[in-house]
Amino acid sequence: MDAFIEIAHLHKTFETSREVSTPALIDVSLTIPHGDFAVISGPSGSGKTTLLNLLGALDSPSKGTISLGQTMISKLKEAELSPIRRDRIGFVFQTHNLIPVLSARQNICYVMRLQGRSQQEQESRVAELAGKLDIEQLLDKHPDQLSGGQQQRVAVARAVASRPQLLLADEPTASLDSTNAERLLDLLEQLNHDEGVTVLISSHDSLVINRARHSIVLRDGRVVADHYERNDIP
């Protein structure tokens, strides 16, 4: 299996005051192959959410290395990390995080317009994506008008859309029922199949982890397991 993300000696440490601060990861060393499907799992406050920040070029690293295939994206500046994040990693956050005043389909679009797709384009895509999630009939709704599942779906879509190398999904099944959150699961791995992303998702939900092809458990901000469920990379 083929590296793709390279974690080395990597330290997060939080300033609280001038005199405390609060370590949140401690020599974490990963790595996470092309096409993997991941969870990183540990009670809270272990550093999953953290790890993700820094995994999605959101945050930088106090000490140690990331890279993302042959990019050391620790060393990069800002100005740098900004086309990696739009063109390379996809996000899905629990809260879903679309913008409220545009339709589902605008939402989905929304970094294609960024990277400067042609309309066709972004419509072929939207109707591709728009038929393997179910939410053919949410298009032209905004956000209020969802429930929490189908926001979920679109924010999956959204996160999709511009074909990245990478989706990172934080605690995306918490504010689902079961039935919901299974529906998503099946959703992220037919993507994974069908699409070769890597995803990696930081999660405690059972369902999640038992759906972990590459389990990586943290537990106050060290890794202290990392081992592979199932080796059926795509």
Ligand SMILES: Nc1ncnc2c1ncn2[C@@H]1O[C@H](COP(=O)(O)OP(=O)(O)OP(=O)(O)O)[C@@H](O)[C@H]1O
Second form
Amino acid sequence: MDAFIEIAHLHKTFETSREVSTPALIDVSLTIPHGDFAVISGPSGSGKTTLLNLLGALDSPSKGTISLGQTMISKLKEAELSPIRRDRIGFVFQTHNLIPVLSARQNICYVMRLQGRSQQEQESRVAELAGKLDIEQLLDKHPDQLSGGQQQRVAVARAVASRPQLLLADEPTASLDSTNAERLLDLLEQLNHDEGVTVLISSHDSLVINRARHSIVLRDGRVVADHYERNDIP
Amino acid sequence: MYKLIWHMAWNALGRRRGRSLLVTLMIGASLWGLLFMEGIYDGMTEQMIDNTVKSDSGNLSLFAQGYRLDPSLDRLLPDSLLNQQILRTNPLIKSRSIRFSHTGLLATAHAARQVQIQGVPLEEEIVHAGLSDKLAQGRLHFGSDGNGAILGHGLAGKLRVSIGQKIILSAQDRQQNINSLVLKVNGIIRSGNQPIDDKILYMDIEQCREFLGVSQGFSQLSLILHNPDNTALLQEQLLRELDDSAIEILRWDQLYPALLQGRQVMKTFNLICNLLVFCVAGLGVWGVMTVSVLERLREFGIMIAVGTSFQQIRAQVLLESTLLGLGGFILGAGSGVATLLWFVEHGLNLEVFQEGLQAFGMDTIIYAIIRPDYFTTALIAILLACTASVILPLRRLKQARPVTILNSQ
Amino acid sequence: MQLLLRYSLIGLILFSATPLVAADAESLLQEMEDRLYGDTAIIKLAMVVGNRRGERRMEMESYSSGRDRNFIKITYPAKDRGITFLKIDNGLWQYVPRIEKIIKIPAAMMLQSWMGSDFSNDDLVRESLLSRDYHSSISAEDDETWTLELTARAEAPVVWGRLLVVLSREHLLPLRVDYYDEENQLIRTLEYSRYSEMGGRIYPARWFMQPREAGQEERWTRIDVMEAAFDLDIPEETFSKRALKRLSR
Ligand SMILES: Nc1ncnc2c1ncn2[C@@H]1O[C@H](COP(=O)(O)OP(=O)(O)OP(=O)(O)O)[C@@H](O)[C@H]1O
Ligand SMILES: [Mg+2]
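Alongside the form predicted alone that was just displayed, please also present the structure of the form predicted together with this ligand.
Full complex below, order starting with the chain above.
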């Protein structure tokens, strides 16, 4: 198995106040291979979001290490993290994913612009993704003119536009009805398949969990299950 | 990359158009006020100085040694002084006028006032002091018999005399006798220099000497230069060439240190005004930027999550505040220039405050001045204010972890 | 000689009490001034200055010789006692005992009020040389009075444009003088009254000065002559600057 993400003995404790500290993740160790399509599930408060944030380098662990490819991201400083977020990770949040002052197209191009990609490259990528995600009609609208499902589709396009190796999605279907949720999942699967992007989704939605190739279950901050579906071992 | 930052900043401002416009207007308005005040006050100060230079001190004035401490009729400059080469053909000198001064009493049936008798050669004084511009009533003429007088308009008002009326001038002559003389009011001038307007009586210098029992000499030689910057230079030349044990040679700012101080006070005042604009701009932009940064935390969080560096965000926020400041500056400077240009041309008519202004030795019509440094100082003040105003919001952004920013609402 | 002539002329007019001979304004004026000031005069007088807020009384002794020389000493109130004034020709000096200084009153102060009254320093110095500074004519007359109209001579350095002098036929002394400015506006009135025998002659014991200009009507100055002696010999040195200090005590 070709490990892409290596999580070893990861702890995350929130110091809520002087006396109270909440252990959100306790001794989590996981391996995610390249091209994986993993779903992290578990009851509310089990630490799913905390784990994704740590993987996305948006937060730093209390103990333990995270490696992304050859990079030990848990050891990097903030200034060193932004190029990693920019070039290697794509993020889809539960809601409010988009930058409100930019149009859908500009949102999708944003990371490519940060990377300094050419205008032409941007345009062709937008066209390609818009076709796949069926958002051609939405490109010139601003986020506040889009429905929740449309916003999430644009958010997925934004997240994968820069061709990241890893796509993190935190409860991407939570604000969607089942039809839209299915469509979004189809898209993620398609991108996983077409572009080889490693997908990591957190959810307690059975709709999502059923699609998992690699299923990880958290409870009270601990990994209680970590297995591959039959036939799907990469 | 810069294009992206520019794009983000511009969009952010555009999204809060009303607020951006308001703070721009606020900065613009206060800058306009600042420029207006600077221009008018500087105009006032320079006019005061100009009035004094013309009607009294010149750029340089010569007196007999000791005259200023004890202005007696025995301390006079000799007529022969005027024939000195250095005074006659000096290329620095634009005009000169001699004055024979003495105190006296001017009376009508209604009132009597102490006056400064100024015996002058009228033709020279008209050119030198620019009297033609200052004539308020009557004409600049001492009459065929030399018994005409020209009064300061404050003095004329206090004595309630008008053109053509008889006035009685009394003064102690050189032999200590009190002499009296009938004069006729031929002209009334408004010089804008209050001591002059309230005290001065111009009369023919020959008549004046005769009245005071003096056969020759004068008390003051006032010199005006082509270029006032050469004043100190000419003073040096004169000090070298003339016998300074007998002659005092003084610059206008030595004669009227208060005026120079006035100029300094104005500079300080302008600086304080700039500081005020700095504060107004700073507070305005600070308020707007703090609110707009705080309400965009989620937005910045997303930007950070997808890989935007803090430097980029800082540049964007700074650019936003600078654009606001620059907008205000352009608005204020534009309207300020337009306003000042109008007042440079037409003057600000403050006749309503006539009394008060003249008490300070100012004219009732004030012509503004425009100096480039008004704008540079204000621009620097505004830019500084804009930079300073985003320090705090940016610090909040920098100190928080990305996830905190992302999750704050 | 001329003086004699004029005297007899006036005598004639007076004693005959019949104005058959047309009186000559110039001589009347001259005679009036002579009678008012004498060759020499020693007068004790009180000057009362009044205004809205009350009045203030001063007493003084005045020694004069002709119209050129005058010495005045304040005797009351105590705080001003000993202040002396000397007027010679066109100069006016003042001695202030409190500071032991003789001050020459400069021209610039000549028209300031004298001791806070409605008389100016100048009134003291150039005290009525009416006959010198004015053209005069008789403008009206009745059984008791002549009214002389005086107009300022062109070159005369006087502030008044015109004076009206009402002269008593009986005493050849003034009853009232009206002072007009050049615009013929009445500025002040000086009234002479309480004629009585003093120093061997009939003399007005009360002089009342009333400003007439708008806003000034509430002020007035009254001179009450308490004692007078005329044509006595006054020692020359009274009119010297040394006397200012010496006679102050
Ligand atoms: N910033 C924080 N400060 C303190 N405690 C936190 C913070 N974020 C999360 N927690 C706590 O950590 C634990 C894990 O939270 P987390 O958000 O990861 O759960 P989750 O599995 O995503 O839940 P949900 O399904 O409701 O989204 C919870 O007990 C939560 O209260
Ligand atoms: Mg969660």
